[in-house]
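Next up: just one chain, as structure tokens, the form predicted on its own.
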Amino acid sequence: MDQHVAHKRPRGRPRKTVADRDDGNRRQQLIAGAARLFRRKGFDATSTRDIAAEAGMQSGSPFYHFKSKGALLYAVMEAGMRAAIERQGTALKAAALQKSEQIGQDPRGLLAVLIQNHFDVLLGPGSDFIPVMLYESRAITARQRATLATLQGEYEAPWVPVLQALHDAGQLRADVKLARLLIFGALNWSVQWFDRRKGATVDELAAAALALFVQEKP
């Protein structure tokens, strides 16, 4: 047997090294830490030194991963939207698997799922990302806003047929497009005033919102 057998080159992507994985983790730490600070203090009042300290890094480390504080802000917003899209898709798939007629077929039940999930995105654990996008968008570029608008459209798309079905059934009397805008406006504003320490739960908030927006079947 030939002792000089050449090793086959492995197919596919090369495995990530420990350093690569560590860089990825540090990037995510920066994004999560920045999201917390941008929400708590605002973009303008948060320094890169603050962000580095929040992530447990040296003061100059954020610039290894992001060109500027503005680039980090956009990364926070994009990460938040992509996570929200994925989470909503998971919630809808779970609802589709349920045999309950109320959730699986009734549009009011589907709207309940969408509202509950949206409140979880806005107010649940790790919910700093979307509020930052809602209130700091003036600090990013027009191109970045356009990309986020595309992601936002992807997120809101599953709501349209549900609202249309409710409108057709007489349970939603408003124009579907206006209803969608008003509903999201009301839900998103909850980040300004909701405080679970004052007694209400997210579940109670979702039930109240559903009762406000749509009627029961006649």
Given for the second form:
There are 2 protein chains.
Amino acid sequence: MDQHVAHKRPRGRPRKTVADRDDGNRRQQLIAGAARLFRRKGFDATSTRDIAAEAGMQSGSPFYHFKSKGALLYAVMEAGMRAAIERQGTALKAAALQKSEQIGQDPRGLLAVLIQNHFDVLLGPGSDFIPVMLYESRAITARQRATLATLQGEYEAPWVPVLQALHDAGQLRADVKLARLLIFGALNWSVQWFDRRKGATVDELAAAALALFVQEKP
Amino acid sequence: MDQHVAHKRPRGRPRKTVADRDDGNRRQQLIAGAARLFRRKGFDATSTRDIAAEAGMQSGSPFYHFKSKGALLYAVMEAGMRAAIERQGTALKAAALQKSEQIGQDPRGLLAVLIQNHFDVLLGPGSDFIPVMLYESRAITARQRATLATLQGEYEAPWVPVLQALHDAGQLRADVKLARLLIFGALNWSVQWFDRRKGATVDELAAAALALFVQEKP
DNA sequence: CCTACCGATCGGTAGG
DNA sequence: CCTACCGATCGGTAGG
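Take the protein just shown as the form predicted on its own and give its structure as the form predicted together with another copy of the chain.
Next comes the full complex, and the chain you just saw is listed first.
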């Protein structure tokens, strides 16, 4: 992505090269670094100086790319949501192609795909964006929260008919709306305790969740 | 501890009365006020000045009662856990008395009691302590976290045999440990979205959770 | 528990 | 994007 050429400046900030220069993706670097720091330390406990250093910049430079620390936080959240939505769409498309049967014929299988993908988004590599969105929403404005709510609605949209179908089939024994909220809670909370290095794998976790929520076909 | 004599200062801080005076419970007031603020704004975004004002003190005074802001946070969490443990024990005792049958004969009923009580602890009136513990644990020391983990173990202890019994009866179709983590996630997440003023009641929520996780007796 | 205060840190900006 | 800087706020303390 970028090469580093040695030059005179003996120490201090990271070298710039032709490849980075004028690159709009310094912005992306800031977002990615901020996501990591916001997740590890929290929004308030992360200084804009920390973020600048993470991207190899000086303390004031993030404000060349973002007008405020809050704007950076929002950028992290929005990028996370858009990526999650796209990834979920891809997973659903792949599942639809794999099966010859109609979608909707196998709601349990679809829920398995949705759950698996959701855990990947939450716990997979590079998965700082959504946890930040989930745990730092207090720090953004009401307007920003409203926009994110729209994106969240888009993300949740495919879940609704699946849960409804399971409910209709008697395999999901709770009010569909409450079931959705409870299920997302169970999944989202995993960022608090799941440790890739020990215990279950993400796949086992997804299987356990599915078994817990959905009853076998009667 | 210290008396306040009425003097000239015409306005400003709340008046002290005979009832408050010499009261060791200024400490409790600080804890309760801090819990409210920590929950609403987060630990980092709450200043010790905010907390002092909430208790009707001057800015430096909380440090007469607590050696640091972090100590206050920890006090909130520990008080919350001890209250939750006691409340849960009471609920279990009441349930055992109500039923003539043996405990363990009706694990589903016991889980219903545990879930209902847990929602009350999370969402009921004065329920700021546990949400603070759940969402601010990043801000305490490893040592403090370890002590809280012990208390959490105490709280979770009654859940384990109940879940195990349901699993053995084929009514809980997931690994017991993962089921416990997922169930707590589903419950704990409710503090993010539950609104007493609209939508379901706490009772309906508890019923939905039970129906979602536990299958009817085959 | 109040008064008065300190050192440190922070988000943000002007000017290049 | 860096340099140099500002005003505000914050946790905490001494001394009473």
